[in-house]
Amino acid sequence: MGLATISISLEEPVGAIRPELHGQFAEHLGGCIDDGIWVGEDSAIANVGGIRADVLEALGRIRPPVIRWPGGCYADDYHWEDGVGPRKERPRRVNLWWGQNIETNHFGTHEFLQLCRYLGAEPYLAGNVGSGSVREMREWMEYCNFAGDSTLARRRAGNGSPMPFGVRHWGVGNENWGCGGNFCPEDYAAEYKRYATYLRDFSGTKPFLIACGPDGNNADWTRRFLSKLGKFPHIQGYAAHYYCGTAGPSATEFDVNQWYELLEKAARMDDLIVEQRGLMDGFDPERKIGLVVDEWGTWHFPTPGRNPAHLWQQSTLRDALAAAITLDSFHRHAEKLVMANIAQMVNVLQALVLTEGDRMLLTPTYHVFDLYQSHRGGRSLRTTFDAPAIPFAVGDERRQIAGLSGSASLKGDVLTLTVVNPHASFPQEAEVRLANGAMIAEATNMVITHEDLAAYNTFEDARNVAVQRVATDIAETGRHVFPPRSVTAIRARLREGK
């Protein structure tokens, strides 16, 4: 394959890469909460106040900046008062959406906010619009945030938290075009305004209210919702959901064309960000409303032998590349986004962590989030990739995917360049061109790859797919060879050219 080029403009910052673009999502679904995050204080599995110690340690290493909870579809059938007070007195409820399991409500508001405190993460609470009431959500906000002497503040103190939690991020419903009430955009906009009118600044914590956006890149929903919303001021975020889905029979069974098909679907996140932000700009040219993608990831067909309602799936090398392609999209469009949350954190969909009994493993997707941490807080730089496109087929249709993609950011004199080479077989050499005569003084190179496209980690071989440190001579040659089917992160200290 010919020489590719990666051109990085150091003088054209796109915007700051908010840590919140690497956010997480934990829903009461399958084994995400019970057995994944929560085992209870009496469990034989090591725990910290009922939260699994091994999962807590693993998540702590990637420092999740924000965590969304309790759903998802579960949020619009969740009543927060079920999850506060003595655990033995909390009601047992049927999980309407995810297999009709019994929810003990042992993991509720206090337990979730303690998880966030342990991890240093901002909490993002999704409120119940579908089956709840304005009063219920308004009282949840008062319970969490009010510092005065109200009955709800006293109740919070009696439950172990005299000081308010100071929760800023609140979702006003979830997927209200579907499981959140099957609203049309106009009806949901009316409901949103009714709810948001009563969601107030309690004791100095001004809420960041997030409205339900479209299913995928649905222009009609956005246009109609914002038209009906009008000049209503109490909205700070607007959340789209985008699952790139699957290609092939299962998460671990696919051919080469299906490898490319899924990665090309992941790359369509670019279109969603650009087109949704463009539509929003027509109504909100000052960008007072931030674009959020609070559910994203792969979604494969049910795993044989497991409850299909629990959405458990393996995470392979292919999923890792899909995650990297998506995170790079967020970085390249950093000025257009305020938050993004992968679905989901543990044991569900594109999970970062899988558990089974007292065992735990880190998935290839976890390693991508670990590898990409150095982007957080950096200035996204305008970066162009010129590499031969890769053709593939979906049935009789011919498609193509970019031969290289990625993102670059700068913090001080340290450049982070992340690159995905999706080619199933061939490496790609690229010349890295830095504008304004800057040069690389020294660099480190970390890679995620495997000879098997469907490689994944198991409890017996938990490091089958992991981050490898590989030598690079990019500082001497200005070039680097990106291995096939790989995610690469190069961290380079820059110096001025002669």
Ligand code: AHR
Given for the second form:
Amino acid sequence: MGLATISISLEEPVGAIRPELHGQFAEHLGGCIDDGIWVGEDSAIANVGGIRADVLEALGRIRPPVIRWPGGCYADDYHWEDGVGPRKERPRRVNLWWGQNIETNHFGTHEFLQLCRYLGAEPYLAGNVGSGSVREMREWMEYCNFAGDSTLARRRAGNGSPMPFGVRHWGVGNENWGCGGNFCPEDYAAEYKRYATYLRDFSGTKPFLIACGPDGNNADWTRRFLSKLGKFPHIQGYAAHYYCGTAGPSATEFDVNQWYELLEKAARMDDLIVEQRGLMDGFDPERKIGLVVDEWGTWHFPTPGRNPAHLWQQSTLRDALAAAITLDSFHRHAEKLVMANIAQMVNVLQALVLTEGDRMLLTPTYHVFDLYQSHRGGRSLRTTFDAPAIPFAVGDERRQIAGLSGSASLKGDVLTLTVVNPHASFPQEAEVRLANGAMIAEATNMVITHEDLAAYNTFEDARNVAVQRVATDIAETGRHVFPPRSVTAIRARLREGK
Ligand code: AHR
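Any chance you could show the form predicted together with the ligand after that form predicted on its own?
Once more the chain from above appears, this time first in line as the rest of the complex follows.
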């Protein structure tokens, strides 16, 4: 094991790490809402007004800053009026996209906003462009935000919320290049303008309107959409989706090369952010439009025995490293990104929490979000990792992945340094160099690792993969050994050097 270096510049911060970079996403899909978040007031499962108490408590500990709802693809077939008013009168609809489940609409606008209130999260509502209308979305906004005496505001009050909700974040459709209407970029840009013209400030809540961006790092969609949009001013965000997908037969079965392959795909988030922001800068040099990644995560092959339309998957140590690599990428580009939302919160794709009946477990990905909380609100610092790259193979092709990667931020005199060592077998020692001669006065070191690359948590063994506090002598030596297969978070108080 050669010595790596991690050089942290304290002088030229990249930008503030907005808490919204740690956002989440909840869709009416499989067990995310029904059974995962919502069980109803009459359930035998402990709940707070119908919302599962255990899930609420677990999510509360990682303080989701923003939650996107009701989809996803579901958003472009969702009609908000179905989900307000007395629950027993709400219509039962077929969920077109996700297994034709029956949607009771018992979890609607008020219930979602109550969830956000409990968690202290900003709501982010995705509107319906594919099968909805400008009027429908504009009325949803008035219903949520208007403080005056309109029929819709009276209706909201009659449904239990006299005070407006003040929802700021609104998505104008979802994946409109696909499930949101199969638009070409020019047609979607025209639709976007038509919608945005009528989505206005109600009672002082200026909407932050988010347009549908590319599928992955698709440059063509971005160029054509922004070029057709021209100088149209009513757009604040532009949202890409990037799923790094999978490698190997399943979420829990993969070989060492497939371990590296997936982590390397997760690391491509960097290219997406840099290249999409670069393209956007050509049209929007003052960066008035913020880049958003409102769906990201791993997406494994369907789990045998589960409905493939419900996108249920286990989450292993490998997913945890993929999440850490992604969040670190967001931090390193903090000045280029305004929001990001992992897909999804509960029981779907790279879930933070899994439930079964009245049982719940925290996935390894949850623990990464927990560890990374201390970056929120900090100033992202320019950090260079110099470690031997790790070679691997995808079939006959030779590839490599960075030996160490991570991000650093500073809040007051507290430095947070998060580091991923993806090596399947070997630890990596690194010297941590702080510019300006600053020194580490004292440090805590929290680690997520396991001897098994495919380790995961089960309802029987819910703490198989968890955060461990491990001693470090980084304050004395300036060096730290990062264990193999690990995510590390070092929190250190800095002092001036001698
Ligand atoms: O997150 C699952 C689905 O993935 C979403 O509904 C859609 O937007 C994306 O294709």
